[in-house]
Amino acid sequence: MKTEKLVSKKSNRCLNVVANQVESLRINNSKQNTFRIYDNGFIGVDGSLGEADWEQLEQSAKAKLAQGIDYPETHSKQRVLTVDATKHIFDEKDFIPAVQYLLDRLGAENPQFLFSNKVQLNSSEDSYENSDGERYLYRGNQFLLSLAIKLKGSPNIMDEGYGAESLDFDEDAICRDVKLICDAFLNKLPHVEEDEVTVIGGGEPLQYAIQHLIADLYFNNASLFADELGQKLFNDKLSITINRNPAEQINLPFFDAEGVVNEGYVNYLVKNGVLERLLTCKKSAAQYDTPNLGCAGAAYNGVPNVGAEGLDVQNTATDLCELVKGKAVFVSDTGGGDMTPSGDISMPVMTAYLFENGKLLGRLPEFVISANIFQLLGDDFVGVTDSGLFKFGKQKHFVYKAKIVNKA
């Protein structure tokens, strides 16, 4: 028999922004508690909100063993680890004045636009302990900026957006980034004539590949990459990890929902183009006799399952200009998309800009990106960097070559 206790505390201060003005402040403090018990190959789980009655949760979880939910009982060595990654961002009294001053400045520097949506100051405390003697505690926080940008007189709810998360607040960097976008948005350019272009995006094509790297799909012959585990499938420069390193991630616990702590906080899904592992939780790893990636997720009152928090693509360059020589297309907003069973991707692009020499030159008409996932992550993969275009926060650029189809 094995038992686990998990507690997640969140404190969120959220400013609602409307037309360049802080309209309201919402403060939300929450606490989620989870008790799990494993016995004879089954799991029982119960959870609660607010203060926990652990004796009651334990009895309820034991009773749920009778539901017969299969789950392996794994054991580990005793280990205790605490990481406090919190940084001072604002004194609480300064949060609203600082954000309002930022909005005033954004409005003055970009008079043709209105700025709305949310600005958040969040903190968290997550703990995990089990009957084997493992005890983990993580504390973190973040400044989260999510601005909807609307051209004055536009019939749209929003025309552009700017978002970033950070462990600090840099007004000058934010204003520089937003003005870069707004100036480029106002300069309308004609279609790009080339059939194939270099694309700078946020890793949107990866979503199509990742869903095919879930262990359940892979071992049931429902994956594009079936029978390719351990094989080189992608570009030598492509490495995809579950990275929960507190020194590199923002407000993310170093352990997953099952208390798994990877060596060095990192585990490879793809390493130098080779498919090393699959997305798993402890159950699917045991079921298919494959290594556990350490990426489980779970609702506070639910059974653990496969997650992808901490999914990261390793940088291949220190600056965007190292990856992009000449002109490229910077994708700001996509409108869905799909992938065929053979890996062909069609991804409509709603907002994009012409990029050259580290600058956005102007806004392009709508078009569709057309690519094959094997080619896009293979020979057409250029690289990844989190430095170059924007100066504030953590914003990664995923660069690849693809064909584009211009809309009439």
Given for the second form:
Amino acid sequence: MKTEKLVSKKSNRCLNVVANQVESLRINNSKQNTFRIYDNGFIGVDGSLGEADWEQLEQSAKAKLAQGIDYPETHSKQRVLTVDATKHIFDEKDFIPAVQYLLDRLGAENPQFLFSNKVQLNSSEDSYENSDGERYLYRGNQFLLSLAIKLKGSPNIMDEGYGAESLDFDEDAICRDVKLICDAFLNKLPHVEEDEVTVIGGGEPLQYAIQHLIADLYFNNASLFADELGQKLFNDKLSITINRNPAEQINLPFFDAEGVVNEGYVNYLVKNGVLERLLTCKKSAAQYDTPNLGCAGAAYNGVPNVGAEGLDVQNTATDLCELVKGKAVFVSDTGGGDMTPSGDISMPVMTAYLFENGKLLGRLPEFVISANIFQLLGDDFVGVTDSGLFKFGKQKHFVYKAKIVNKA
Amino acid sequence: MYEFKKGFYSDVRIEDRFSTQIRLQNGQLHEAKVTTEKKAFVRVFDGKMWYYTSTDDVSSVQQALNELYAYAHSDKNIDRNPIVSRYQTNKDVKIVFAEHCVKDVPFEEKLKLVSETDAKLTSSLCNYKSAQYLDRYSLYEFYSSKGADIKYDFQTCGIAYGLAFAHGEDTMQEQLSKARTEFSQLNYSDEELHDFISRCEDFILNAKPVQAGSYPVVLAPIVTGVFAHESFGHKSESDFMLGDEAMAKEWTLGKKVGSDILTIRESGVFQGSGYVPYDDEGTAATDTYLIKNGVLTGRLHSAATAAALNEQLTGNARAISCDYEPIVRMTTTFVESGDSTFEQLIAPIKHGYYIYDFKHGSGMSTFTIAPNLAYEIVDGKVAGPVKIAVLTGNVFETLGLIDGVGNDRQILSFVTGGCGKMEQYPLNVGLGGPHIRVSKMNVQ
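Show the form predicted together with the partner chain, please, because up to now only the form predicted on its own has appeared in this conversation.
What follows is the whole complex; the chain from before opens it.
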């Protein structure tokens, strides 16, 4: 028999912004508690909100063993680890004035635009402990900026977006980034002549591949990548990880929902183009006799399942200009693309800019990116970097070659 | 009930939510969860700023109110504020689901329903199955400093099956789901299950790629509903007009925005996943024509947007839960029926596509619908299945290209997924319409 206790405390101060004005302050503090028990190959789980009555949760979780939900009982060595990754960002009293000052400045520097949506200060404390003696505690926080940018008079709900998370508040960097976008947005350009271009995006195509790397689909022959585990599948430069390294991630516990701590906090899904592992939790890893990636998620009162928190693509370059020689198309906003059963991707692009020599030169008309997932992550994959264009926070740029069609 | 302080507008929303989730994977039980959560969301407005907090201890609501009052600044004229003056003061009890409450259905019956249906969904081409039973019964209370005192309920339940098929190098995933307001309405007939499997098998065996281009397209009722929701519903949410006078002029009521045969309605009165008898500001549901015969006739409001645009409340201020503040959202959005049969809609099409259902949709200046099952139309008849990644088009152009509206309107409910807007996802909404024909859409 094995038992686990998890506690997750979240604190959120969220400002809603409407047309350059702080409109509201939302204060949320929450606490979720989870008790799990594993016995005779079954799991029982219960959870609660607020202050926990652990005796009651334990009784309830024990009673749920009778539901007969299979789950492997794994054991581990005693280990205790605490990581406090919090940094001082604001005194609470300074939060609203600082954000309003930022909004005033953004409005003054970009008078043709309106800025709305959310600015948040979040902090969290997550703990995991089990009857084997593992005890983990993580504390983190973040400044989270998510701006919807609207050209005044535009018929659109929003025309652009700017968002980043950080452990600091760098007003100058934010203003520089936003002005870069707004100036480029106002400079309308014709379509690029080429039908095949270098694309700088945010990793959107990866979402289509990721669902095919879930162990349950893979081992039931429902994945596009069937029988490729251990094989070279993608470009040599492509490495996809679950990265829970507190030095690199913001406000993300170093352990997953089952208390798995990967060596160096990182585990490889794809390493140098080779499909190394699949997305698993302890249950699916045991069921299919495959190594666990350590990416389980769970509702506070639910059975653990496969998650993808901490999914990361390793940088291949220290600067965008290393990856892009000459012109490229910088994709800022895509709208609901998808992939056919054969792996063909169509991705409508609503906002894109011409990029050259490290600068956004102007806004391109709408078009559609057309690619095949094998090609895009194979020969057409160029690289990844989190440096080169924006100064605030870490914003990954995923670079690949693709066809563009339906030029508006 | 609560001591609301003078000089402020305040309200309290409480949701007592019961929910069940049962999940099977390849017939094996993976989740069996019953959740009961009671939470409150508290708002205080001082005429300049809103202050919100939430709590899972409803006995502490008064304390939460008092803490928010400490942040705000009293305004003796708060009742004359244009937002506050619009708030309704409804006093009502509207309990409609208590007699058939999903709380009273034994867990074993729910498990039996989802398991037995799952066992009937078999195919030699299906490699993986997931099955879910989901239900929710919510009892809402709403109290305001203006005197609103409302109690109402909401219920939804459903079963959803996700099947993964493979043939050669092709894979596909398709979902079968049914959402209703009563548990007794959730059964599938054997014929319905057989038809679903046959359609999926035909697709994975025979679907051909399409030549990307612009084609006439007929949308099934569920896809019409998604199109209405994504292409125009979100644009009808008035919060995107706040602070933009040029925008308000651009969207003057009476403007022609679609073809003459297009009418889009929005209403919270339909019992289903978009049932919202009172919104989260205590406003009673209304029936709003967004577009009538191609002309812009209405839009969706919270009290703040109604005040800013000097229009009437519509009952569309909604939050996904008591963790969030209400914002302008849809309830049930649908295209009104026309007078054509399905056969009449496809008859004039030499070469086009019939979009039978969808995976997801989105809409800004360009809308996108990712179909799942789709078929070629050749010489006025539905032909074989085709693989389409996305349908796209400019919203306003496409609204003007609707040249046929069916007489077979359906209002549909959903038990999985929902509508997303900024941080709030998923929100339960309904949508629907009849089959419609669009003379030209980009097919990829």
